[in-house]
Amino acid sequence: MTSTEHASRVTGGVGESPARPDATLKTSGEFAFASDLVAEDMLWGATVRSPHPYARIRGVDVGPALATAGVFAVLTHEDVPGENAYGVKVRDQPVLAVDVVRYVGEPVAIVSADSPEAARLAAERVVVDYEPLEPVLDPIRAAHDKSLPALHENGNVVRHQRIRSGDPDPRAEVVVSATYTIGMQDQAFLGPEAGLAVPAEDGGVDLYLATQDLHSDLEQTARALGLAEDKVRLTMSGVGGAFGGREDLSIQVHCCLLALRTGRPVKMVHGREESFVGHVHRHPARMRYEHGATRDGELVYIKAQLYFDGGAYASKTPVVVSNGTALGTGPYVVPNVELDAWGVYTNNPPCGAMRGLGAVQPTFAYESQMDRLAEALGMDPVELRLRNVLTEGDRLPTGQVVDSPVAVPKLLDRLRGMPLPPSLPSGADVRDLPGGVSNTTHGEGIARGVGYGVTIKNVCYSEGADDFSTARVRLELVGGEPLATVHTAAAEVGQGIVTVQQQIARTELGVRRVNVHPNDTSVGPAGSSSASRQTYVTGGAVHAACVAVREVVLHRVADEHAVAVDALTLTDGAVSLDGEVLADLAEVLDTAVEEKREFHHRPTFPMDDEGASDRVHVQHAFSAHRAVVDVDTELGLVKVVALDCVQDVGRAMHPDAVLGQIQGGATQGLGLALMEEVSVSDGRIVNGSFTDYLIPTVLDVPPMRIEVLEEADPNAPYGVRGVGEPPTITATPAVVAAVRAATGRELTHIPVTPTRLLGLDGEEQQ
């Protein structure tokens, strides 16, 4: 032993809740987001967008725009040096439109100028000669009506997936059926799309931007620019929320094209209305479900047809169809399944990734069906769910065996055990009533309802994707103290992955000081910050790299002291043998130790034509919600009184962050249930602003009792399960079920706005 003084116990490790490194800056308003980027001699970019949902382009005249004072470049598709196509799953979207536009807002040309005002003015002066065409707007017709024009070379069906399992002609004693529809939801992130491209001396370009997946952006951008990937370098800038809306390219290629053409840095920032047309949304869906059961309440079969409107380009539609199909029967044992899902092209706004990808829509439908079936059977809806719920070892309709704990019975039991909020007292504060301070009611005509929702959601990428992340970890002395530096490309979009990486390094290396290197493309891919996967895969990569670093450190001490490596431990800044410190880290790190590792999760496999696969998904997550609502039955106003949740997270890496994810996700689900919908008329968004597109505010968010279970997944690093998506999925059906219980109305469309609740809009709420 060379020293008996070593660091005090390292805090802030796995299972604790250290403060986020960006917390103070964000709460004080000092955090730099991508829209705050600046560079010397910087120009500004603007985009010319289609005003038509479907039109042929007969010509583009850029002359008036080029003649505008302060303009440096006006580019069309003829100026795209590489492949004029991109897409996260299917490269079907042009960087700049060529001979046809397929949605309102499609980019046709781009402009750079010495001020944002000049850029916008020049964009308005680009003359595009359009021949409007009859748009394709109905997704069911788009899927089946061959008389409609094909919007893409292979027709209007992006993907059709079916599941056939069990008896093809089952019989049931009790049958219920209905059609459910769900509107288009926006991610509503607060930080708009923004980035800064800087031309480099090597002929390449450096791009600083807000995104969810640096390497996906890199691959698509380099191909469009006609450059080798090492000539295009991407660095994360501050992200103001994402929720899936930043998986598709927006400003990436445009910004780089303008920078490379002008030889000057170019910045682009979308305004709010441009952001609404410039990013994808949640797929609207129409779903027909039929459930058959015995009189005792055992599910016999489910038949369903699901249509997802993908809009003009594919984006994540293939994955939405996959998830909607594989998860379309819920967390239940269903012996016989006949399910078809279509994702289709239309001339509506493009739809893509959003929190709860592909599971939000069917969960609303099948949970509504479970309530409907319970009513038909005269059963308690929770008892019906418990009678049919999956357990570990059961098979899903795809044939996949569920090989980790399924805590759904515990989730529902704990929810039922939570106390209900007290009834409204006479003379209640108007702020606690539907309508709030508008004084529309003082308690008369108020009805209360209680509803439940439960879901199954996949975690990570599925269907054969090589889902992995890369981490480089360096341990060295800086200022005489050990410092670990973690370098990954994992996008911090607000979920807390930076903090989790620090926690893992502290836990595995026993050091207090951990820096997270800026996320860029100089290290290997980490994949997207989506699918509730970053703690799983990037956490796994950081863990693997830390373990490798630790092994090097332990070998150094073992060699010096002639002891077995396996007998040593590295904790609290020191290497110990049987509790006795042999060396401080400061003495071991005469040279730095650096290791890089990839983490790949278990393989998954695509579904075949009948929907069969041994393992479609690597992991499933489960959550359950109970909502309590008060409804003004005369005005259709809803007050969510309580929105309680129980969720199994496998391992709470950062308990405070877990609670934050559940609170935030539940709020987003509440918004979808009651108010959030992108209104589209003839292919045009008519409420593309935060004035008209409503999201929950603090006044809409009810008290939430949250209980977290930790039933570890034995196949996952630390036993984690994805956290971020399930609460979004279950809050929606729970709230709608509660409104149903309060009003007796069937409510087959969400959001349940006051006019829909009262049947004043002519839609099919019953």
Second form
Amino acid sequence: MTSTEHASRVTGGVGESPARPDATLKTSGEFAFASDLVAEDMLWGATVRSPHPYARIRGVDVGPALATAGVFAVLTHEDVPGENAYGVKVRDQPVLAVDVVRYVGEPVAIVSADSPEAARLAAERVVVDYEPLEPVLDPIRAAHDKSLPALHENGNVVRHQRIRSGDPDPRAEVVVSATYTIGMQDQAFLGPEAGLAVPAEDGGVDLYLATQDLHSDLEQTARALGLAEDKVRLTMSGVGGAFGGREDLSIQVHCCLLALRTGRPVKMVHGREESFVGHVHRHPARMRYEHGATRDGELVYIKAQLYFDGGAYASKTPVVVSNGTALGTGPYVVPNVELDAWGVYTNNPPCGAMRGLGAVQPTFAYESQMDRLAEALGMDPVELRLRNVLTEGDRLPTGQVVDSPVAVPKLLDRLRGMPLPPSLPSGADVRDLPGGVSNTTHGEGIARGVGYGVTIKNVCYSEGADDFSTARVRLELVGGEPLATVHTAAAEVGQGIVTVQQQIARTELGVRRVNVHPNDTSVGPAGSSSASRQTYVTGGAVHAACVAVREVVLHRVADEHAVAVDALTLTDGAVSLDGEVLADLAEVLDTAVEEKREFHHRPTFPMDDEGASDRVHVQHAFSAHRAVVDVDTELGLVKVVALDCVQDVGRAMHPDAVLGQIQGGATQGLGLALMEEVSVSDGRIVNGSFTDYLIPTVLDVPPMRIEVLEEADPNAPYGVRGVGEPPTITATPAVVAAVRAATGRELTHIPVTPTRLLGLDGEEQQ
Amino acid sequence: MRVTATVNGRERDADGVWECESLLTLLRERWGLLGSKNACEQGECGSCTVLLDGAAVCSCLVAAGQVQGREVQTVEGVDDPAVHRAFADEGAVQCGFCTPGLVVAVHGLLRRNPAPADPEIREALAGNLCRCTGYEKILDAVRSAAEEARS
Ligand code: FES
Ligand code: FES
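Can you return the structure of this protein in the form predicted in complex with the partner chain rather than the form predicted alone?
Expanding to the full complex; the earlier chain stays at the top.
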């Protein structure tokens, strides 16, 4: 290495925005997603699913399916060699149904055949004799009505959590209350669920798949297969988005069972309709909130009851209840709180993780309440929020002290300071009007509104989960140049964790070339790519492993030059003392250096029966949105004109990716506000396609002005705060508030579809 | 049935194609061209976009038999460095499942209209869903690709 090269800083480190290493493969179409996997002699799998929300299974006849040309195996629960039960929190879900089905789409049998068509045909020929039962569909009754059948051993309540703090009988001068409801949202990731299982010679199986958490899948899969964990090896293939929808198993066990039975590689891919029943959704919720305040706008109390419909299996319902209660009063100081949340089993589609887990629903409710209270008080809604906002050192209703900066006042101030979009000129381009080129208005009957939303969201897993990550870092000479290789199990679901790992290694080791090893289960767990936690924990693990590698390198130089290790630095491919190069890294790496480290964040503790805990959450993140909308008041069409966001990210590890997360997250929140709802009728999804389940297109999304603050969290690696979830949470209430401001309607149910906006849906407004 | 077409400039054929088979299936399962993606297979998301005789179509909606004797250009055949580079550099790629379809659509758009205004870009991409990005950076990519192609 020449000295001129030393002068040029290693670029692409922490705080810069290098291109993602997978971008080129993705633009050229060469990047292999899970649905692109192929193997020689591969068979195709298909799933037989229940048509009933609740039914007893009297018998299954696989004969006609087995007789179908090209079929290699037809399996039922009797063929599950291990424990026929899985679940991310509670193992309450059978791999294949035994004597009862609890939701429409529940897997009953699986088949494999030599073509996808033959597999599908055979699946249709499996004869299941069902005795339909009266389904449990109303979540409130499921929580309280003991006369209903119990869908699981412990009844129909997955979790009930209370929070009681302060005076149980508070008095307030001004009281507002309402019931808010929120539909079922789908993650709608574009890459369908898919995987390829390949039987191995040692009697085990290799599974290539798209997931958010390799090790959680491994544990559940190995248990169901009755195999030791080292006989089941999981390797990540390309993931086409996740957003929580890949935390629960889908094809994992089924695919492996078929491969082990047939001795051939088996591929499974869900079509879109199957994807809608094959993964969990966001919990629909019903939330009654009562806010009491003094006449000058100080919150006195919040009383609330929240119901989350978890559907047939528990999945993440316990966590939704936890977040829904612990965060249920928002980023505000509330002296007296009486809050109850129920997560229940019903025979509706199972619900689990989705971006903003458990905070999306209450944020819509409490932010709507803050606007309602502001109106009752004749106050500006932003002023009301500022009057009550938490500051560092304040306590949440759980008793947890917020021990890092709370930037909410700054977020709101910055938002208020941003220019508003110009008002609609007369004769505006129809493409800019609600309804667009459908040409439903030329500008008449249009009202504009502005609305705000803020939130508090926990980052990482809470309530005592040992939420850690593992990284192995190797530094060696390859082709005469130092190369760092980072190996973790962290799932790249599109968010950019691969890039961040490279950036950390470049920064800590002062090298240009960093490879990220394909993620698999041959290194320790990284946990899930969810809860905005991956940069925090895997970033922390990579940082720790890099620091350990650096120590070894510095020791080698320190020993040789008889200087103190502490005085040495490793930057730009060289070890230096007081700015003077002692050794090129290349000279020191005659043998490779490899270190493995785990990163555990500080401990958290479960809430007790009254909701108290010293530290429910390890970290909180905050964001704020301001939406501007134009509404065609005759047709109920909404055009979002602006959706501006200010968010504190602690430290912007990759500023471009941070913007991408905020824009993408806000778009999902806009979708929930205006159009996204899985319609369920008698337990059945009736709009399971992209024709009927609408997600925002490029025509629905306005330009977004985004400002990012970096108020470091002193307890987090690099000071980071989770980025991905908060913008999804705050976009929704901001958009709805803007529509309310434009129309004067109450809008207590989202999504605010045109029929709801015009009050034509027959639902009363409470 | 037998189908013959020019794919990315090269003659290809397939035997035993089903009557109801889609062009997307033909490309992916028979010709091993996996760049066109399968997100909805219903013409709603644009992940499977290809150019058929130069016009952008959802290959999942085109019957395989319809391409007999015609010219198909898939993402594998889009030799348009400005577009590829712009998507990578502008941060328009997250999970990337929508990306191949978008690259084809944008390539088609810029050939038709080398200097599209924003409303035209939005209109041209309205059939391509992206669940990750919020589209802003995709728009940036189109603007910058157009600029680079012009300069
Ligand atoms: S896969 Fe063809 S449009 Fe969606
Ligand atoms: S980048 Fe994931 S769908 Fe567009």
